Partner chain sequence: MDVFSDPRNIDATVSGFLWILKLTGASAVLALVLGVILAAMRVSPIPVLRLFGAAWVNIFRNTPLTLIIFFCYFGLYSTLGLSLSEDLNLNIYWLGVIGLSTYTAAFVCEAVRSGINTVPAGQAEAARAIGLTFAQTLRIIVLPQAGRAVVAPLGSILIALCKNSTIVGTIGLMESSSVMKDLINSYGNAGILIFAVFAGVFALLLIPTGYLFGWLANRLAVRR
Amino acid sequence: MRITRVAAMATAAALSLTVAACGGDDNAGSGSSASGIIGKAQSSKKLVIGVKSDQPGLGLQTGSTYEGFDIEIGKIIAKGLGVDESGIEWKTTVSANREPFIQQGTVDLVIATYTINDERKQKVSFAGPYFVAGQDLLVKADNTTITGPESLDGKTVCSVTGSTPAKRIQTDFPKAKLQQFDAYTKCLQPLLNGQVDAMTTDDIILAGYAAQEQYAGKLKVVGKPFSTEPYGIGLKKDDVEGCKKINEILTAAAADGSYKAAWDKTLGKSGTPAPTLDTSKLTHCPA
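Structure for the listed sequence, which is one chain, in the form predicted in complex with the partner chain:
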């Protein structure tokens, strides 16, 4: 009996939330015709952005703040939408909860090494890509036997449980042995100690780890990407206006040098020159 009552209360609460949310949108809409993320940014001057917390160079939580390339991109977009840095709330996401977070409105944007693909496009829409990564391998600096994914036969590869890179190894390179953990950071010690021979995910993430102080000179990225991972900025599926606006902001950032500055401040520290943002490819927004 109690269960039904609790369920009913939960439903009622959910409904009232939805109603409240709609009301908010209407108010925002009275100032300008914009709704979605543009409207929210204008009316509340606040944004909640989902980012990774454990990827050095991209999205790393250091004590109370976050830093990395994804974070800098987030700041550029917030600025373009008229939101101050102090108005941004960063929220840790893990790979598996990015779509739910957007769909449920827990976050407004996701900038978290988020590959654009068709399956995800059914649930969310993507601005960008702001960077194109590729799956690669991280090995010990003195390793010469692993030169690419085809040399993984009988070798142990480490990745995150159920992640796309892990699945690709399983299906495309079934002779490799797969060790899975719940976080990439856990792959590093076994890699250094020799229990796993390689770690795999996107090259840019691997480079972030390899460039960390404590691993300097001990690890290297193989440098033969075997997939294409265009990183997008995820937002609600029906927010076409917001999606287009973010693409405009990215285009402007590529032109005025703030994109390059973001790179130089983070991933560029390892000496890798900033990539050029191909603005002709910003075509993923739903029509």
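Could the form predicted on its own be shown next, to go alongside the form predicted in complex with the partner chain?
No partners, no molecules, just the chain.
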């Protein structure tokens, strides 16, 4: 009888270990998903989001505060993932460190005027695009002579030395006079003073400058883009479910008005109406 009781206890212990082992497998599975953006958001209620800090209207840091359209998009994504605004850590990124920051886990997401292209897709995944930018022109608000890039013959156009927008002016519009500085901000005063006729870079960045309080009503974006720059939300390359979830959140934001509200709060101050987010093109997640 004693032997039977001991055997029964041993059997129960074995079953208990088996159940525990099965539970361990489930947790391992949860741990695996927790390595993705969805799992981290659920478990920690925190996210680190890489953003620009020097682009008015998009990602601008003042003290410890960040503001702009990209910041508002980050808040929408975080909320959709179950993370409160207080759980977001904003981390300044520059163009050169966006992929390394994602790959190394320094940030969970990058929302920083981050153009989706094939080279970058070899290293990271992209949700979106949440906005399709294009090179455009910023002129004085009362300028009626520059209506697009075809109006630039003989005009002086300001851009940044070595930038893609500057190179495009040189190659595609050689009759324009190109004035180059090492920062876009250095183009603004010459534009206001009439020393240059236009400034050029991505339209959304130009809208950000035009939306600044000191330039309100003084500058305008021409609104005739002549390139295509789809801005995506970068995350780890293997996080397919996270990518799909972010696209779902963007689709919902387009439908419930929060996308438009994000624009109106930031870049809308430039007088540029909110774009329509084409959710049919949110197809950049890996298969």
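Numbering follows the first chain given and starts at 1. As the structure is a prediction and not an experimental result, all values here were calculated from the model. Only the largest set of C-alpha atoms that superpose within 1.5 Å between the two forms is called the rigid core.
- In the core-superposed comparison between the two forms, the C-alpha atom of S125 has shifted by less than 2 angstroms.
- Superposition on the rigid core between the two forms places the CA atom of E213 2 Å or more away from its counterpart.
- The rotation of the smaller rigid part against the larger one between the two forms comes to 25 degrees.
- With the core fitted, the CA of K175 sits 9.9 Å away from its counterpart between the two forms.
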